[in-house]
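Take a look at this single chain in structure tokens; it is the form predicted alone.
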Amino acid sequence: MAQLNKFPIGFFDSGIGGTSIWSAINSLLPLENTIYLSDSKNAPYGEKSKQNIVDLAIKNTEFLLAQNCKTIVVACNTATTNAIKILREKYDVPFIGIEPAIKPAALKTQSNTIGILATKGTLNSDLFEKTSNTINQEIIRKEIIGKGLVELIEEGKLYSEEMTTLLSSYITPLTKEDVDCLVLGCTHYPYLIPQIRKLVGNKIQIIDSGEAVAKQTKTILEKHDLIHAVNNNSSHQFYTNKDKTVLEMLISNKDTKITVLEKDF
């Protein structure tokens, strides 16, 4: 068990947007080791068929399992929403998913109506409907189609007019309504708070999964006995199936040993 503890852990993404997870997770879990796999080439999961997704997931899973990792995290709500059921009852190593945190939303919402900015894929999935009725049914669910945020992430256009522009477009009509909370349903959108954060001013409060997921990233690593708690450089590995350029710039100024590395897979 203890030569299990030095493997690292996985993560998957329809891209770079996983990185705002991987973040939270190797802040709470700095010693370590971890590899995240980039699938910005098949960016955005949300707008495929559930089939697809389900492939790919599939396909980005054994990239990681041959990199001997201990446990997964599917670090992308769409794959988690549509494949993460079946993933478990494929492969034998812990997986921990990520959804949209409606249900803190429901918990704290004042005004009984809560934002949920997502992707299709996300949305219209099984998983999603699942955990919206286990929330009081009294609350009002304002979900907003994302498209098109993923798209402008991946290609570094974070803060571009054209990214003003279509997020205001999603963004501002919340503002006008009795909206209390805002969840952001994809990991790409941790990435654009700043701008939501102009544009609702205090009025919303936004709620993303990443403490969440690495406090559930963590119990999961004891229940298994998997922590590894020798403090011995840990290492970080990123793979992306497109250009660099966009992943290096988000974790760059992360105070670690990190290597990103282009690959096709």
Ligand code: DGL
Second form
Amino acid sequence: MAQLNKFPIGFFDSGIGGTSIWSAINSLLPLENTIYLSDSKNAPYGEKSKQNIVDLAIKNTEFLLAQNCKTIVVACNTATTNAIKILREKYDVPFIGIEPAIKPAALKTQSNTIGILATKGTLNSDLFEKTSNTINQEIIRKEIIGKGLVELIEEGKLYSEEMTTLLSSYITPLTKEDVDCLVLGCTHYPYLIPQIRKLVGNKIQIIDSGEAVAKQTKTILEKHDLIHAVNNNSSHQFYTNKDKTVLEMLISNKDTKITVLEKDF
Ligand code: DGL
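May I ask for the structure of the form predicted in complex with the named molecule now, the form predicted alone having been displayed?
Once more the chain from above appears, this time first in line as the rest of the complex follows.
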């Protein structure tokens, strides 16, 4: 039997945002080989229908499985909340997903009011509703659709005036309410933490799921005996179906050997 351990972990996202998850996993599991798929041509997923998101998730999964990925990280809240159940039913490999961290936020809040910034597709999904029903129902949830943020991030306009104005229109109202925790429910948004911090100061705790997903990935790999423990210069391939400039910019400060390829998929 082929040694599955050395096969890569596959990642996909509607674009470059899932690299925030890739970085957390790469920090925890630096010996793992990885393949990352940035479906930027189809971003944003958050405004698409459930069926459309499922079809794109299947397309991405098949690309990764054709490259022998031993497990798949759905590094996108929108794809996880709309498609992971179907992916798990359809394919044999373990899937790791990401959804807005409202459970940790519910445990942390002192004011019983949390903000959740996510896409329309995530906030309207059945899985998000299901998870929301599991937390203390006395907690007030201020849900905000971050329309337009993913597009600006994909264009590399992270620190633009346009970004500041749009972000402020979503975030500043929260500072006037009793919100003390803000959940970042989209893997693109951790790249906005410095800008959000400027708007909310230290009054609001910002919660993202990167570290939790990395720990969960380790647990799943251990459970399936799939950990790659040999240090032989792990390889990291990134594929994008759009221009690679912004993707390269986000991952360029890594001292890991990375290849970025433009490819239509
Ligand atoms: N990174 C995706 C997420 O976590 C972005 C969604 C989108 O493309 O709209 O939801």
